[in-house]
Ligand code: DC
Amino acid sequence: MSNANSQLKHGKANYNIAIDGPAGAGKSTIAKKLAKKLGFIYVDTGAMYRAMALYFLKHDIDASDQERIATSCKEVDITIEYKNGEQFVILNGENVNSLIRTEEVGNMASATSVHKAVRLKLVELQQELARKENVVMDGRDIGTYVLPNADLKIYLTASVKERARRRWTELQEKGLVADRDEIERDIEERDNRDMNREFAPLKQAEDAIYLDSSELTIDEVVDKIMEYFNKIINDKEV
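Could you put down the structure of only this chain, in the form predicted in complex with 2'-deoxycytidine-5'-monophosphate (DC)?
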């Protein structure tokens, strides 16, 4: 029986897997593992929005200042590099990976990603990567807008309570004190903004598979997606 890896070794054209879902559903952990198993490139589109947000924060640009945001988009240079399978986001020549994981940057990314100028700039970069490589790409609008023809689309979600619990545990492990209710409110606010913005909001694509990870382990989710993907490969073969 063929599987994704053996099929790819036979020189098939490149494959695109899209994983969308709300903050804290486990997208990046799962997408990363999946990409490793398949030998694909993992494209973390959230990191690109975070890098733009970092630029706006550094330059004191207000999230609602549409005009300055549009002008800055023309000045900002964002590129992506890969070393040993890890994605590095380069903002105007600087590797900003270690600067973009804060709540402040995450919230700013959510607030500024509503602007069309920001989205159009990054979508182009994302589509170019997917044209050249086998990718597992995660984000909010990948299946609906960035890669409408992706071979496999997953809508990965989990309950707000479970996502808040995971985030809280993560912070605890880093030795940081956090209020669970506040995290929950933050998540709800982020969901609300990401799902209700005008341009390319977060929603399940019609042809996406809905996966609720609340009661599943990371490996169980990865295995499920592998199964779906192998089925697609096998179906294409016949």
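Could you switch over to the form predicted alone, since the one displayed so far is the form predicted in complex with 2'-deoxycytidine-5'-monophosphate (DC)?
Here you get just the chain by itself.
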């Protein structure tokens, strides 16, 4: 058992870890491994957006109907539970794991995630989950907006070239043809959009630890974050 895990039993009620960073930095992969190592809940924010989209589809709500979407958000409760190591996405009391991974739901999630009402509702639900559980949450505005009081904040990044290489390798392994230069341009454009959007833009929180993963393996990044977290636990125990 890790030092963090053993001391958690004697510490505060729950801990929150926020991991932010640009596309392709490895946030989700790192967050999932870290959560598993700590025995925390990995908050799959993407799955939560899909569950919301499923609700809209079930109630025949058009993706462009801002008024109905805003009203419907008040009727939705979404949370994430783990049982025997498996994640369950719960929508108004129903396990919707088998329903949210379709292309239809994915398209609806993409179309409705632009609405401020959807984002505000999901942030509210994510904050509620973080108040009750030990969580690791990743995204682009977790430390700055969703969990501003997180116990540990990491700003995980990598060079544009390295992130493009990782994406290109991933596509190659799937047997897909891809242009590395084009991927690099896409990443630069996405960074620009994320960093300059009006609502909750991507930026490093003032109290976040900057971690460049360009030259690190996944396990090395996880180990570094564990070191930072163990230090926080030890400091609180003193």
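Under this definition, the rigid core comprises the largest set of C-alpha atoms superposing within 1.5 Å between the forms. Bear in mind that the values here come from a model prediction, so they are computed numbers and not experimental data. Numbering follows the first chain given and starts at 1.
Between the rigid parts that turn between the two forms, the hinge residue, out of Ile30, Val43, Ile69, Asp141, is Val43. Rigid-body rotation of the smaller part against the larger part between the two forms amounts to 34 degrees, from C-alpha fits.
Superposing the rigid core and comparing between the two forms gives a CA shift of 3.7 Å at Val118.
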